[in-house]
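Here you get one chain, nothing else, as structure tokens; it is the form predicted alone.
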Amino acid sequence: MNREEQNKTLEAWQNSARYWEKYRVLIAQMFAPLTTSLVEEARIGVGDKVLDIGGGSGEPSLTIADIVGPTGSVTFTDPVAGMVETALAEAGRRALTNIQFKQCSADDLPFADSTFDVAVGRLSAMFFADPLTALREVLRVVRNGGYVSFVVWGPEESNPFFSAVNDAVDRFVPSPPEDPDAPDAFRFAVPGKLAGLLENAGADNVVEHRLNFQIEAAMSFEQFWQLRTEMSESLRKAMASLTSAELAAVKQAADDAAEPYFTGGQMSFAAQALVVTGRKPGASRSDV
């Protein structure tokens, strides 16, 4: 990705930051299974010094801060100023003192070699400007034997939380041919793609697990529609280009597609993610 494209991506996320703050509690609830999986895969425990890559509106940093306790620490990073501000404010509301915050990109981490015990990224690797460089950077700042773990979305067709709206919009707003390596929510949906990059970056014992879970929350389709169309920069732009009649048709098509996932005010979407974990080569402290 060149500098101009990178700046456009960062600007889009900056525009979205206020909506991620608006729905922060819902996002934490809906994607909690992803955080749980990362904690388990990366073997995070009391006293660990953890790096969170692309922490967005605060997760998984806020959850991990409670797990590592006062003897551990979490360093939250994100390249988007609005996301850093949101996460910092929430940590202040919770009176958490074991989180540090740094605005930086994954491919240029301002930390010394072997600074952290563990590094994780929840739904961030798909948007790295230079994934291979970023993965090498993450491995550089983790101690020998330390775990690095990332969770990314599986195929869009296995994630109706996204496709219910995206497919409806695509009928009215033609999208350009996709570059499979461009930053996108489903950039690493192909099994083995991110795992292969992590191996190329120098990680040992790389494993990939498919995580099937439910995206659940107490909300109606109307609330879901608002959440999806506000949080996504691409959807906001697409909606702005539609006539009122087209917008009504898109919303109805999305409602029809999403109907099976709403019952009695409760939303429950089947979802699929990939969890990719590796270790930095060399003996860990527990091995010596």
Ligand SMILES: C[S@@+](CC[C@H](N)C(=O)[O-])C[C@H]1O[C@@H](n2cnc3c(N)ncnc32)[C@H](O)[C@@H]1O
Given for the second form:
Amino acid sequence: MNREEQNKTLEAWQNSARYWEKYRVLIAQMFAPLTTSLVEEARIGVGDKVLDIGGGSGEPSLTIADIVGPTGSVTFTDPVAGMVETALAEAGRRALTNIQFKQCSADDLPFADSTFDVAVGRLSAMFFADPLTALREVLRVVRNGGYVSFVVWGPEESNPFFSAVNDAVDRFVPSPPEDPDAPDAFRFAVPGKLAGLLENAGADNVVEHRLNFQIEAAMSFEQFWQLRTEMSESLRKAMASLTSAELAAVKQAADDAAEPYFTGGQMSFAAQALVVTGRKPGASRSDV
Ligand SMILES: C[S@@+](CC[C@H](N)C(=O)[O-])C[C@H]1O[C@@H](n2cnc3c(N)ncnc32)[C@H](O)[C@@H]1O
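In place of the form predicted alone, output the structure of the form predicted in complex with the named molecule.
Every chain and every other molecule in the complex is listed next, the one we just looked at coming first.
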């Protein structure tokens, strides 16, 4: 990705930051199973020094700060100022003292070699400007034997949380053919793609787990529609390009597609993610 494309990606995230702040509590709730899985796969425990890459409005950093406790620490990173501000403000409200913040991109981490015990990224690796360089950077700043673990979306067809709206929009707003390597939520949906990159970056013991889970929250279709069409830059743009008649038709099509996932004010979407984990080569402290 060239510098101009990279800036466009970051600008889109900066535009999204206020909506990620608006929906921060729901985001934490809806994607909590992903955090649980990262914590398990990366074996995060009390006293660990953890790096979070692309932490957005604060997760998984805020949850992990509680898990590692006062003898551990979390370093939240994100290249987007608006995301850092949001997460920082929430850490302040929670009076967390074991969390630091750094505005930086995954491919240029301002940390010394072997600074962290563990590194994680929740739903961020798909947006890295240069994933291979980023993964090498992440391995550089983790200690020997330390775990690195990333969770990314599985295929769109297994994630109706996205496809219910996206498919309806696609019928009205023609989208250009997609570059499978461009930053996108489903860039690493093909099994083995991120795992292969992590191996190429130099990680040992790379494993990939498919995680089937439910995206759940107390929410009506109307609230879901608002959340989806506000949080995503591409949907905000698509909505702005539609006539009011087209907008009504898209919304109705999305409502029809999403109907099976809403009952009695409760949303529950079947969802699929991939959790990719590896270790930095070399003896770990517990091995020596
Ligand atoms: C889908 S959000 C996920 C945020 C958060 N981890 C969560 O799960 O709620 C993707 C995040 O990746 C960040 N991001 C984009 N490009 C990045 C890069 N080159 N390095 C690190 N993070 C990046 C975005 O700013 C955004 O906060």
